[in-house]
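So this first bit is one chain, no partners, the form predicted alone, shown in structure tokens.
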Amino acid sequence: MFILSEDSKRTQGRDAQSSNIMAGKAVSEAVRTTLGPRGMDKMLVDSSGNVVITNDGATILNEMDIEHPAAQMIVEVAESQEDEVGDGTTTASVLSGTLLAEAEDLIEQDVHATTIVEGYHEAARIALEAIDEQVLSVEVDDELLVQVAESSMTGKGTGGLTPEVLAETVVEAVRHVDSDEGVARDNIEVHTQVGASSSATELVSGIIIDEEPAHDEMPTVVEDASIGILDVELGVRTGEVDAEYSIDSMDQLTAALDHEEAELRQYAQDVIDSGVDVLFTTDSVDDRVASLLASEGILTFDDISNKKARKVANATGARRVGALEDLTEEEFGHADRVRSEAYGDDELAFVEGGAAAEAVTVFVRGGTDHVADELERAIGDALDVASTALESGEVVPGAGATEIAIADHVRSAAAGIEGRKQLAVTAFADAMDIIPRTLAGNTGQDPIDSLVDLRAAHEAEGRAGLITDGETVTIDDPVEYGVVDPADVKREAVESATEAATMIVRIDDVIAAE
């Protein structure tokens, strides 16, 4: 009896365990490379040729257009942890794989795929508790949190520009949106403009959005301003049908030319008259309207977009009318100052201060485009774990110590677990060792040599990871080089890792449409 179509391919039992481990496996080694301070760069190149350089995790696994189900897996851990904590993409990949690697080995030794699920779950319940005892008893200033933004950026592209300088513009962004009620990172925003250095980047009390001004000779600096937002064409009204007017002279033409330009001054003087400075449209508006707003040194800012009309509206406190008689005081919001300025063939208008004070934006400069991009992922990312750490006021050590730690607390409650699990729970403990092992590697030292000094510091000191400088390696306390993470991090990392691993393992029929 034939219940699948011709077209379908099924594959069953050990082979289809093998080949969802197996790509799983290759994914998660995709990325290892780019782990730590001196992890390596990926170059992607898409089928048009644009080229992506980097060594974020969740950007690689994105660009690299993977198909198998199980491999697509591993990239959703990273973009989970990406979109829950914002950093430790490419350290939940690289756990995933390597609690792949783990689980095919207990397959072959018959331990069933379940009691390696179950293994797994306690296991990450007992780091979970590792990482709860790791985090550090200290306040989350700001030089902590400098740490924090500085530890995320670190082996990242900086365009040379130091991670601590970056670091102090992502804390004074943060602090900037913090209030009783939270951080609101949403109301930081990160815009990239290509044409200077790195050092370049600066912190922008407000919004910046890409537009130029309508008119050539309006003002292109405006302080203390009342804000406008049109949802209004100010131009020449034309009907929705075709029709055709017939003019017999010239009389006629001219009377309607007057009535035309009547109109279009009356739309100018309408907005004048209201009092506002700088004035945002959704729609269009009309060049001799422009040339007249221009004349009263109205600041206007035409056909853009609804997105943008609404970023100007929540920074500024105006409120968007659909009708020119409704453009009052009202409505108006309020920023200190709005400026325009030209950088080389683009124009950027500048709303700062005022009620545009609740947003900020870090204004990102690079050489070149890709500079640039990457130096806008690793701000992004150190606004997020700076952000998570702020909101959860817990940290723990950096460079392969808390990972060390909860490896060694995982194998050592693997003792206490009777049955088959047991090896599911140790193997927990081994798959943890492979982030110092990574991070070791990468810096030039070698893995195993490395792994065995960090657990005998850490049973000697309690606290152990690998610092780098660039030149040197030293194992040591990462607390003291100011090398620490949010302990949400680490926690997502375990959480996220654990479920797509214990997925894939349980996955034993995979049936494919041709």
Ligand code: ADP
Given for the second form:
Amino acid sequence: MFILSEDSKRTQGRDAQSSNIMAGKAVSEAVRTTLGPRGMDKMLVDSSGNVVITNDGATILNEMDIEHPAAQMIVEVAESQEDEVGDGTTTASVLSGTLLAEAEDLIEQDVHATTIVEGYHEAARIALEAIDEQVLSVEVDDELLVQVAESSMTGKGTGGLTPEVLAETVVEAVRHVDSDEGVARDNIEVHTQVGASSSATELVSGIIIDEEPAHDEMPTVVEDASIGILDVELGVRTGEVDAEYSIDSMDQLTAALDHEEAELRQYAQDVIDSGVDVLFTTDSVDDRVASLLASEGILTFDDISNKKARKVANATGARRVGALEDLTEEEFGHADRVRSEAYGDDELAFVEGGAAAEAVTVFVRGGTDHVADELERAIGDALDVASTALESGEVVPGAGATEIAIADHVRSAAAGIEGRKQLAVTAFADAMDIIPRTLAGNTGQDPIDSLVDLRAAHEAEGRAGLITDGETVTIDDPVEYGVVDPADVKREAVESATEAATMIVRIDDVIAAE
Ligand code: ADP
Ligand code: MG
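Please supply the coordinates for the form predicted in complex with adenosine-5'-diphosphate (ADP), as a counterpart to the form predicted alone shown previously.
Expanding to the full complex; the earlier chain stays at the top.
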């Protein structure tokens, strides 16, 4: 109720505070059941009946029509989490909701909001220390990257395909764009095509654009191709015939048509003479020109968008030219192969082995729209975490182990903190427990019993998480099971959740102080 319609009058003091906190909690409650490998999916239906089925926190919050301003802040937590590190959105929003719930209890015990804010900030600093301590002292190699990618995909709708196969594709993509300057994540595209099972998902070493050849008789594959990009129309501009001739006899009409024909022929000849193998134009190509180009084996895609033209230019090194006479070898790009392929009613152009950029595309296949879309999101997250982990080289244990360690560290540090602030620091530690508790609950375990067992195992063994393979649940060292997350995902979750929770608590403080 609170989060979906803002029909509210202005409130101040405790009322405003509890309304804000309630809204924040409600939002985090909404995504809680999707956390972890055994998390459930949500089906979201918008006002025009479009359906999205997803397990992705950021997507859920985006699709929900949230109006309450405090609730909106939690949505922003998920958004910034998604922008910064690409994963951990559910963790961050569940954590901020729980920090709010803990704050509510403290407010009821007459702890001042400012004290809560100070305590939370202090606790967040201590939490970051704890994360540093959890960072694995091993090199981030392909095996570990596959584990990171796989952990982020476990429980997502990967269409029955073992995430490991997809994780390997993801890591291959990330390795492909890795250089001394870092991971060029922007050079990895994800292209979704419905109509095959997700096991057909593959890595294409190049770009894919949804375009069909300008003429049926054009070749569908061109190897070792010089690429031209043209920004002019190859056709007779409308009105040209009337302007130059006043037609009042059959002869004149024939002359006009001949002239037109000759002009089109010249366009085609110019393209042929340039030596280009594959031509992309942002404007249209007349059918007659296209037919002439086809007979010379020149593959042409016309009327492509500016964005696609830029993509082709980036990948192949071709420079866009604005006049036909400028279409020369110096401006050409190069690709090992350009091919056109039909998928049902859709036709796709693959530009592979472009000379200029190390662009790669994860070509995601899925049996239905919903499967393909959710797979695309899961792969997007996996690409982000693998990039993040490779760049920073820092990975921490997953499955709740890092959160247990954070809670433990913060709880012990609280003892040394004076005054009521100590209560807020302890509350922060308690809030961290929500992650392992929720993982347990979503796996069908008793959250309290699991928490107790986890803490005991953490005390005894040092690293303890709640590992599930979908059927069984084990309390053990997650690293041994390959359940690992990038350290930056945890850091960002702690920081953004703290920021949102303290902001919401503080807003009321300002109003109440008036
Ligand atoms: P988020 O949006 O926060 O990334 P997810 O639904 O992706 O939420 O769940 C992420 C959590 O699931 C992380 O804490 C991660 O360590 C944990 N996780 C991943 N794989 C496993 C597994 N096999 N067993 C237990 N926990 C796992
Ligand atoms: Mg995730």
